[in-house]
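First, one chain by itself in structure tokens, the form predicted alone.
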Amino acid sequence: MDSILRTSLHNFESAAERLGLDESVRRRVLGPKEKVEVAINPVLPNGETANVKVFVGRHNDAIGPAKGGIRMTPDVTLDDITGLAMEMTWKTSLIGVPFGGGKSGIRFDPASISADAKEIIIRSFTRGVRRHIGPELYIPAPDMGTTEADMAHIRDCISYSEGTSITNGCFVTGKPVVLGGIVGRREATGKGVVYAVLAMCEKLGLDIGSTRVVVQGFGNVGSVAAAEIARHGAKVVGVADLSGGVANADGMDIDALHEHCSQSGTVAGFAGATEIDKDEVFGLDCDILIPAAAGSQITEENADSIRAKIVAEGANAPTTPQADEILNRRGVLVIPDILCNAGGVFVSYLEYTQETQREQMTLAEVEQRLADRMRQRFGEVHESARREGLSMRDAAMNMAVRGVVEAVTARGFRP
């Protein structure tokens, strides 16, 4: 069983125990409702036929249609998709949008192919899983290895097959703005992480301008979070990606790091910092650590080396249950992923409603609604944790699972 799925199951079972869920309700909520594996065999521009496994999982749709990104990596598994879909169920419930949890995967390395070849694979994926995608069924979005351009190709593939100029409803979020996307969607997850950090600092009486921050992962989430938190005055003293890490105790120029990364493809070699091993970032002296890369990065092997006061989970399931126990025991405050990185799905909901109603929102409206929702939900989770003597993860899971159980019970137990 994949570590992401193990973490997701552990978090649910712990919440189910705390809530005293009846076994029949527990089984209904545990899911998944559906998980499928599909083979696609597109012919690439070089004439070769690619044999690609793709996966789609819908964990729970009691509150609404499944929502979750498309992960395109060479090692994604059905277990990954199942665990991540479960995480999305709790995230959408907690942040308060009428969606359930879903996820999909394409087992292929996007870095190994041209843009034309990727478009062919994305369109083949769309045709292969078309019966599983729809505004009232499952609405994909970008995730690791996929972009807004891929979402545009999915939307075009569906509308073309239906003989229409646009899709009838919102089939996919994270699209280019010109094709019905929403302004601010790309930055939403990273900015949501920072809004959660600001709320935590406020609770602790900690001045964000005096903090030192380490960011693990410099993709869409990590790069935006680094830039945004630096804009609030924090010093970003360490950054890592798949290829390496850089550190500067006096803080880094994030704009310059962005420029370096856009030219070289990695943070390694950045002139404004000292090069370190990518795993060394976890042990850097800092106040705030933002893991914003893959799952299961904070483990029992490195949890004791973390020196941060706050861990803000920008990635999905970055902390294993064993590491979580160590951090809790040491008094490290963890802002859990289902709260901390929920900004992306919240703004995806705004995009869904905008496209459904044929409206347009301004960037100011989007950012204000995102900031308000993150502060509101953070406050509710923090208060629940304080009142019940729980970690923020346990309090967040209790609230999220309770919401799904309420929806399942309200729907009734008969077909």
Ligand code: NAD
Contents of the next structure:
Amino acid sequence: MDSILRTSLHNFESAAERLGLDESVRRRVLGPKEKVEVAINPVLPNGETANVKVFVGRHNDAIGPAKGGIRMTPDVTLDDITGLAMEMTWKTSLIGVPFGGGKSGIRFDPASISADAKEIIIRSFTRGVRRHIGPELYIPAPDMGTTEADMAHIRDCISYSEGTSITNGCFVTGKPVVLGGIVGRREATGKGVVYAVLAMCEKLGLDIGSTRVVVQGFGNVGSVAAAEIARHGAKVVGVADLSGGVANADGMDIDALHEHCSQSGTVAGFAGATEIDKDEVFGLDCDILIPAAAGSQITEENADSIRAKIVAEGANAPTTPQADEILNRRGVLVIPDILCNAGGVFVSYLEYTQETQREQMTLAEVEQRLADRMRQRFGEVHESARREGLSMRDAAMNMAVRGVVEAVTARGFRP
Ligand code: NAD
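Okay, that was the form predicted alone. Show me the form predicted in complex with this ligand next.
Every component of the complex follows; first up is the chain already shown.
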């Protein structure tokens, strides 16, 4: 079993124990509603036929249609998608949007192909799993390896097959604004991470302007979180991506790093910092660590080397249960993924309502609602953790699972 799924199952099982869920409820909430593997064979621009495995998982839809991103990586598995869909069930419940948990995957390396080839694969994925996507079923969004351009192709592929200009309702979020996307969605996850960090600093009486931050991953979530936290005066002293790492104890110019990265495709080689091994970032001296890359990055092998006081989980399932125990024991404060990176799905919900109602929201409205919701839910989780003597992860899981159990029970147990 892959470790993302193992982490998700562990987090659920321990919440179920704490909440004393009876066996029938436990089984109903644990089991995925649907998981599918489909083979697609798109013909790429070089004339070759690719053989690509794609996956869709819907974990639980008691509260609403399944929501969750599309992961496009060379090694994604159906187990990963099952675990990540489960994470989405808790995340949507915790952040309070009327969705359930879903996720999908495309097993292919997006870095190895042209934009044209990627568009062909995305359209082929859309046709291949078309019957699993819909505003009342499963609504995808960007995740690792996918972007708003891909969401545009999905929407176009569906409306093209319907022979219409637009889709009837919201089939995908994270689209370009010109195609019915919402302003601020691209930045929402990274900004939400920073709102959670600011709320934690406030609780600790820590001035964000005096903190040093390390970020793992410089894609959508990591690059936005780094820029946003630097804008609040923090020094970003280390950043790593898949190709390398850079460090500068005096802080880096994140705009310049972004510029470098968009030209070279990696943070490695950035002139404003010293080159380090990508795995060395976790051991850098800092106050706040933001893992914003793949899952299972903080493990029992490296958890002891982490010097941060706060770990803000921008990524999904970045910490294994064993590492989580070590961090807890050492008094490192972990803001759990289902809270910390929920800003993206919250703004996806705003996009969904905007499209359904043919409304238009301004950036100011979106940002205010995002900031308010992150602050409110952070406060509730923090207070519950304090009151019950739990870690923030355990408190967040208790609240999230309770919400789903309530919905499952209210629906009743007969089909
Ligand atoms: P992305 O593809 O835009 O960027 C991923 C980044 O991580 C890249 O810089 C990549 O080089 C780096 N990376 C991957 N593996 C790495 C490794 N082993 N070591 C160091 N760096 C590595 O993806 P993203 O959308 O920014 O997503 C990042 C994480 O945040 C994922 O776990 C994703 O599930 C989670 N997340 C994303 C969103 C969203 O809205 N995009 C929402 C919630 C959670």
